Amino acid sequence: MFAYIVRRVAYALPILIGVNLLTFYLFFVVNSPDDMARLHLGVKRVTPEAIDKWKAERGYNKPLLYNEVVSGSAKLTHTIFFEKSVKLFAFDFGHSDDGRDISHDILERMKPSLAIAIPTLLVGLLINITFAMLMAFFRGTYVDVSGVVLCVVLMSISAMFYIIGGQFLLGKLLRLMPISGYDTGLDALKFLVLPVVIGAISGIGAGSRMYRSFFLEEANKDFVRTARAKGLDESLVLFRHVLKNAMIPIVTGVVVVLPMLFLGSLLLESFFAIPGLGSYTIDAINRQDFAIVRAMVFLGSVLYIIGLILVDIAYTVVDPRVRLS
């Protein structure tokens, strides 16, 4: 098992390095520090002095890759590449363009994002798997057909409709919970219920339909037909054989949303005024704060790779034969 994990981590490192190099190229080669200064200053005829001052304040006035005016190792370390890209591997995100500590902001805003994402993920998984198993159990009947039609309808509705409709119905008309805002401690619960409910409901259509296909695929395999031929109850076959073997593709689907556990949901946090990492990223884009955007891109890549490794480990638990591949 240990050798398997080490091998997967070794496979992931080149991907992370490639993402880092691509991000550096996009932010500092395609879009030079001079271009960032002009965009940030927001004036048509900005003076060279203002550009130089803006770059000096943010450490963008150094050479990109190689510093010829210094000696020793400083030729490589006193560069934009080392200070803005290499340090990301040590999770040194530096400071935002307005001087705030990005690492501190991430730690503070991670809590609201997790408070939304974890319940949404768990509740969504429970609802989707239960609904999908119900359709698979009554496959070919009106229950299955009606469920598929409902899933297609739910998939066809935009996420914006769920958010605005939920705010209007549950927040404004029924006044069951606040429309937006956030608080600390237990008082935050009343602000989290509505986005969690909307987040779970908006994913029912796609999730349940996908899991249903997984269950039906497993239900038609030879070992399941053998189990039925031996006289096992259909519900026992569904839980003991079909559900267990369908967990591999289900776990694969979960990895897509794992980065959201930390990065938050851009739409939900923005519309519900929750100070998480999703709204943090949106605000940085609106303010043209390139340091925060770079940090969030790198952090998202790290979390996605960690998710892939966790999925590989989960594969070995669900199906030990995976270790041999």
Second form
Amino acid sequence: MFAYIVRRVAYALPILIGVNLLTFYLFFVVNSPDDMARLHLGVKRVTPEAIDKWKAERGYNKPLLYNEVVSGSAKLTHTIFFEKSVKLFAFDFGHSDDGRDISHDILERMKPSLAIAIPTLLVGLLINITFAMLMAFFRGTYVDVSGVVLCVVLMSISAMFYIIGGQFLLGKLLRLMPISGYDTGLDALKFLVLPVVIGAISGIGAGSRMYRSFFLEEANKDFVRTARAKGLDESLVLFRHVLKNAMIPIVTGVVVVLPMLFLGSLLLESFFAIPGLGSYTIDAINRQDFAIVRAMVFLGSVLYIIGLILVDIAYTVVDPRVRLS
Amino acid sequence: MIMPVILWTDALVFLLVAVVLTFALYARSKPHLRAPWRHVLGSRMASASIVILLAYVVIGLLDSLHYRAPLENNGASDEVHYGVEVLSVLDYLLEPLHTRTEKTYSAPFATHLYTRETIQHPDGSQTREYPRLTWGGRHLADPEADFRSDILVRVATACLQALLLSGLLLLLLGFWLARRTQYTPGHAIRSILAGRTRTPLRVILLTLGLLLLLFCLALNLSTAYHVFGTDKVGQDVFYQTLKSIRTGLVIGTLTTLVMLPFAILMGILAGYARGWIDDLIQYIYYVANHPEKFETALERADIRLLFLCIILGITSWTGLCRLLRGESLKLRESEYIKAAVALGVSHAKVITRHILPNVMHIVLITVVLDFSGLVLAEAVLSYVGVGVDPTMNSWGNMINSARLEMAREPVVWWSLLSAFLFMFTLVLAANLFSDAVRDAFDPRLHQR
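Given the form predicted alone above, I would also like to look at the protein as it appears in the form predicted in complex with its partner chain.
Up next: the whole complex, starting with the chain shown before.
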């Protein structure tokens, strides 16, 4: 097990290096520091001096890959590639274009992100499993058919409409909770309810339908038929035999997204003005702050790979037939 | 004379249409491909959604025939000059909607503007009131009194027209069926109405009738009113939604077209060749699997729509690639492929003759399933600011601009509503259609 994990992590390294090189290429070769400076300064104030100053302030005035001016190992370390890309591996994200410490910002903004993402995941999971079980229990009847139709309908609505509709109905018309915003400590609770509710609802369609097909797949297997044939109660069959086995794909599906929860939700956070990592990324894209975008892309790929490793481990935990080798 | 203009996306759209038509003709001649499609057409949900999808496609195609109109010749020379604006056939058909702009917001079917204005009366006094719209309900002498009856008359005319057209359609369909099946026309029409035909013609006819009704309603009402109101600069929202259809379709289809060759080639190659090729391709798709970076780096692209498709394609091919790799891995161990290899068939031929046809159902299912997701993704991307150009008509842009107006009192809801209705119908139809396609083509589902 341990050896396996070590090997997977070792496999992950070349992927991370590839992601890093690609990001470097896109951010510094396709979109050179001069371009970034021009975008930042605006059309009116672009002069060669202003561009040079902007680049010097942010450390973009060095050569890309190889520095001929200095000597020794500094030839490789005094370059943009080393300072901006290689340092990402040490989780040293440097400073954003307006001079803030990115690592500090990320740690700070992770909390609100998690405060929304975790309850949304749990509430959504609970609703989806219940709904899917209900459909599987009444499979083939009108309850099942109308449930599936409802799922397809729910799935066809854009997440933005759920958010706008929810804000309008619950926030503005019924005045049950504040439309958007965030607060520290326990006061944050009243700001969290609406995003969590909407986030869970917008996932019902796709989630329940998928879980239903997991349940039906198990329900058609031989051991379930045997269980029914020996006279077990249908609900007992469903909970003991079907649910337990269908949990394998459900759990692994959840585990793969677990690390991504840290990144928060782009849409929910920016609509509800929550200072999490999702809105951080969107703001950075809008402000063309490439240092932050670079950091977030790197963090995203690290978390993605962690997710893949976690899934493999989860398989061995929930499914005794699977052994890692 | 007009000057035809072919945009990049137009060319690709027509290429796609050609590909689909070729495939359809090919599938007609092969019984093993005809059977699942007949299964799709046999489902009532699927045939209704196909009709709706086709209606969208027709609008999208009309909007893809672009041209530049000649400017008025002032007689000075024989040379013809063309306007800068690139118009489409849809623009020509919707000209009244396109050109009749108001000052600012107005509600659906409104005859007066949304905001109050100071109006100077002839006697010198000033009042603040809602001014009449320039175009909406212009033909009404007294809006308060005539509005109701005018709408009633128009709706009634539309219903009548739609009924007549549907009747005509039923007759045509009956005669067509009669010619194919040696029934009498009367018998054919009765069996359509009773729902006894193999293809659910009754459902298709009902859907068509509904579409015709909507079409006639739009024809009668939108020429006199702004059916979905007007936006901030007074543009007709109904026109904007219709124009957005093309954007949505282009994103949903071209993205797949762009990524398909990549995914198929790499996926099959990885699964078939195994070894280091497999490792390399797996490595590539793990690296490529991070959407954000492409979007920001290419954000300033000029032909943003096309680029958006390419970017979404680059980031979404990995899923299909992985599926194809797995399937090819499985197929290469099957006996008929081992037999082909043993008989000395070249690898290229094994791939094109034996593997490719056997993974096509996965490709088809993925393409259809991805479509609705891509249409939805466009809206989100436009909101984030990395979507299509802000000046382009798209549902994402409509939602994005309408979102800010929800705080107004009274609420400006019509842009949101029309974007919602059109998008929802398209995505719902696509989802129902893809379900039917999956049921018909996925061999695993048949075994049960």
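Residue numbers count along the first chain shown, from 1. Superpose the two forms; the largest set of C-alphas matching within 1.5 Å is the rigid core. Note that this is a predicted model, so its numbers are computed, not measured.
Large Cα move at Met177 between these two forms, threshold 2 Å, rigid core = Met177 C-alpha, core-superposed: shift of less than 2 Å.
C-alpha of Thr141 off by 2 Å or more between these two forms on rigid core = No; Thr141 is a residue whose C-alpha shifts by less than 2 Å between these two forms when the cores are overlaid.
Did Glu234 shift 2 Å or more between these two forms, C-alpha, core superposed = Shift of 2 Å or more: yes.
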